[in-house]
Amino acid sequence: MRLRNVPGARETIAEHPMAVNHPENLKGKWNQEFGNQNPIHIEIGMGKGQFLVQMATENPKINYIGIEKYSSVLIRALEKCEQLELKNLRFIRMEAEHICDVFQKDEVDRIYLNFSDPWPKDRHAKRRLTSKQFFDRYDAILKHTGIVEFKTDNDLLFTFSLEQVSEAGWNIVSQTWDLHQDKELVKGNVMTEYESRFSERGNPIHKLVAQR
């Protein structure tokens, strides 16, 4: 996918209430940025953030934060929250290695990963999202039963993913290779962006809820 450019989107988002400019001055200190004790869920690489902004409209006693590298699009994330007032939520520009610079061991209860970037040349799986690296970096944050959860269209990273649970210590509390059709699983489910565009393809999403 080619992202365009839009001019002054670094700008806006530095200037924005909801952007963390210095997210590393807030590790260990998130609940005194929310200004309470609630439990805080990330998302990495968080895209137009359809997802993280139904999540906390819909739940206000849990703190969001949405992980995103690049500004052309992290900017849309904000204009949908224009018109509402989330204090529950915040957006951090910045290269998802570099999450334990801006969260403590035992800081994050859950992660989300929607439709990551598969990475699909072998020399560049450690960068996937679901690596055994990341997940090692997951360990360093999340509570001890913190969870994380993947959602993918592509058969081939869900394949690798279900592999690198494994191969990095962690169970896997469920899985599906059509959520949609899982009468369980779905229940609660938010739609990405993309989510919803590959199911009007009829593309079947996978997913899988890991836990150390």
The other form holds:
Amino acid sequence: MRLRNVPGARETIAEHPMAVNHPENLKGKWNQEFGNQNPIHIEIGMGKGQFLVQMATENPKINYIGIEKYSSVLIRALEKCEQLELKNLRFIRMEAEHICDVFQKDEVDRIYLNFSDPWPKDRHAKRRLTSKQFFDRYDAILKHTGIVEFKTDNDLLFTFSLEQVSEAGWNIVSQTWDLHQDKELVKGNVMTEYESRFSERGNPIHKLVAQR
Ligand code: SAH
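After the form predicted alone, can we look at the form predicted together with ligand SAH?
Below is the whole assembly, all chains and molecules, this chain first.
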């Protein structure tokens, strides 16, 4: 994600009703925040929010939460929501490694990871959102039947992720190295911003779904 400083982004986020400023206060209480018992799906590293805004529009009976570490990027998601009145969507500006401070055991039904940063250096492997360390965090917040869905065009990151799923003791429910050519798995696929960009360049999109 190309970063520009956006003046006033932090202030806008602090005042915006769809941005949650102290998410740790809602740990175990997200249903109260949404005012219903609907399932909660989160996207970690949601960027400018294209995928989540579409998902929330199409699925009003699911509550969505987008997590993004940069204010300058998250503000673009807030702008997309203007005039949409999506009651089932919230955003959090935070670093994903603190996710267990924000969600209680069994509170989350699904985790989306779309085009996560590859962190190509070996010594940074633990920072990848599909590392065993992150799967252990997902284990602590995800319902027993919950799933993690991951999409990327990065071959090395995808291979690493497949290995880490087993390393963490999870199972691969489905996988493909070319999602857009896979008649079954592409059904209902909602494109992310990066997915549109990379597939236009001719890169095949890889996807895996993991469960415990
Ligand atoms: N999911 C979007 C954006 C992909 S770019 C899409 O598919 O179009 C990856 C995004 O994840 C960037 O915006 C980056 O800032 C964010 N990100 C990366 N690591 C993160 C972390 N540890 N915590 C929170 N956000 C993170």
